[in-house]
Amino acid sequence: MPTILERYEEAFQKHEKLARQAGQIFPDGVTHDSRHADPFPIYIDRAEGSKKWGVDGREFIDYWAGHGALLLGHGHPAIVNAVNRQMARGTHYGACHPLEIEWAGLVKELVPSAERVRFVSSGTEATLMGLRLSRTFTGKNKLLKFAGHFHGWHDFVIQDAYPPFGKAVPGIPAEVLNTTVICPPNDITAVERCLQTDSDIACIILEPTGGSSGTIPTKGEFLRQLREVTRHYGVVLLFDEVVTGFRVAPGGAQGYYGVTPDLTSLAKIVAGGLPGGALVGKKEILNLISIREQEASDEQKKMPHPGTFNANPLTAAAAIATLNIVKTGEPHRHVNRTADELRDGFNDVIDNHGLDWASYGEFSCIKMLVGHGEKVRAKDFDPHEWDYRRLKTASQPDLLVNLRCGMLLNGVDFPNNGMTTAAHSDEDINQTVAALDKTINWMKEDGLV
């Protein structure tokens, strides 16, 4: 019998002749790192719903939603409409328009944290202003951010985003990296004893779930204990949402968890899955963008502002259609309730077959360790009793491997940390189970488990 790989290398001829073709133009032959792929990755032409369809028309059920951008699946017909009408409106004004003020209105709605708004064009885009108003409103210089988060990749958040964790990003300034100070994450003591002995920080930054999306998960009352704790020594928190906003709830995780940061940064749903980010928060942080407030200042503190596709019309026609569904509510009961069964579903599987993996996480996010190394059953695995350096490394790459080539051979794209979207139904998740079932069979043949 052909092992997993060869398998995988006979049914994806057409992608890996692509691959062929990319490695002569990009790094690697992909456009993002968790694109590449051993032995190659596939390739797609169209996707619609819960689906997405491969460049020879081999069909799959997906779930990297776009990166966490799309909550609602792809081609939702509302979103679809919504962007067609204003392609033949207009892409880019280079001008105010009304959509803009229609956008931000929900996005106030929503976010509790949204006293003012201002809109970017990614993620990364967001955090980078989030931190640099921090440090105009403060007068200080350093951020606290939390070793396993990710908040993009400029100079200042990227250090120890991934492990291994206390080895300097390439490229980076000294200098730079003198100014982020690195704690471990839900240590509430460790966040005090920084702030302590270190007046010049300015801001403390975290994705509020947990690192990377939750695979290392933080609870309700640390996010209480940090709100409290930079109050008291007058620090900015900045709660990165680009992946829990509008996803968690429609509120975000701010909204879900009853805490409220000073900033918020948010991209992915914010901009309805296609490019685009948001920075939010109080008055008078904001405020420091404005030209005419600080022309009636003292201070003269204006921090300035561009960015050429801020608030581009197609984005914003997309948003609005996407966040009018946000504000239901019904799309969260939904991704939540199917994502529980998928977990469920996967540590059934993975007892039955006695492993040593799990399927964690919370809300719509699914998480897998594969091949960790303790005897643990799988519906009893809890990752708040974890190291965070465990839950980023734990897993063998071997089996990852294996694991996602076996997955796409039975008709599931699902990467190592996958989230669900309101197109997924029962049949997706019953069918996404089987295939791990029979994904670990196979495993099992080639002797790898």
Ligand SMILES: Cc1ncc(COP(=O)(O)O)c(C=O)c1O
Contents of the next structure:
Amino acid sequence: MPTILERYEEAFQKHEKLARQAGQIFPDGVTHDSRHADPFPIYIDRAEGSKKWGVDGREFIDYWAGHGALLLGHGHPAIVNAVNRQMARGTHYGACHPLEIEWAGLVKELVPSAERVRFVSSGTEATLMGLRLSRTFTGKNKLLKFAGHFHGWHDFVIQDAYPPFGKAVPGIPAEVLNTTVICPPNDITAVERCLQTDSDIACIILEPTGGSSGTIPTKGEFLRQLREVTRHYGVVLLFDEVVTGFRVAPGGAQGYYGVTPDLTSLAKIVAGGLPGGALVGKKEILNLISIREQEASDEQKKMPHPGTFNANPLTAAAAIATLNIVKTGEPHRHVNRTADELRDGFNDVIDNHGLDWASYGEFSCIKMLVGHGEKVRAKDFDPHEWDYRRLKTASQPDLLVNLRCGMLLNGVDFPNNGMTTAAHSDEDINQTVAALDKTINWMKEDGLV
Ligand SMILES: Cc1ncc(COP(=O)(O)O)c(C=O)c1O
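Moving on from the form predicted on its own, please list the structure of the form predicted together with the named molecule.
Okay, now the whole complex, with that chain kicking things off.
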């Protein structure tokens, strides 16, 4: 019998050919770190609903959800129609337009902290802007972030986003790294200690459901504690809701937990699955980009903020169509239920096979640890009891490669950080659970587990 990797290489020859071509152009042959795959990635030709199809016509149930940007699945008709209509009317006016007002109005209506809105082009830009504005507002210099939390790739936030923790990211000046204070996640005592001893902290940023979309989960209580201490010490609290915004609930994690930060970074769903993002928050902070406000004041504090694609009409059209559906709360009920069923189904399969694996996660996010080395039943696995460093590193890399390839051979594209969309059906979930069972059987035949 061929091994999983032999089957993969045999079945995905068209993909391998493209991967070889890509390897001559792109470092590693890929255009995003997380699209790197061994022995080579798959190449997609088109997508619709919960599915996507490879260049050879193979069908996959998709759990990437556009890196989290597609709450409604691929090609939702309301979004396709809105974008097609807008495409013909112009993609960039170099001017203000009514759609940006309608889009911002929906954001303001849904997100509790959004007194004012500024559109940007990505999540990375949104967190960078939030940090710069926090410094301008407080007159302090430093950012406090949590190990394992991801906020984009700019100089101030990428340190300790991934393991190995504590190792300096190359290419960032030490002077810049020294302005980022890193605390262990979920440790309010460590945060208070930093704020007591360092009066130069301008801002605390975090992913409100925990690092890497809940891979290192956070409890609502921690958000409430952070709100209290930041108020006490005059520090700006920035929720990075690039993923959780509009995925966890119509009002994001802040709406769900009832904790309102000073600033919120948004991207992905806020832009309707097209490139875009926003920084929203308190009027007095956002107004630091206002030319008019600054002309009226004696202090010169205006933060410059251009951006060619800010609020471009094409993204605005997709975003309005999306947020009008988000508003109903209907997609959230669906994605949370299907993700729950998938986690449960995965854990039943894992326990039936007696493996040291576990599927966990909250809301619509589905995590998978494989080969964690502990004697705990998958359905009793509690990530809150695990050290954050282990949650990010516990899976055995060779098992992950075989799992991914086996799932693809069985018609499922499941990343370790999978998400459901409103387009995933009960049949998709059942097929995905069956694909895991079949893949594990193959892994047993290959002597891997
Ligand atoms: C929580 C979080 N913040 C920021 C970002 C960066 O967003 P972008 O990739 O749009 O720059 C991401 C991207 O995955 C993210 O998950």
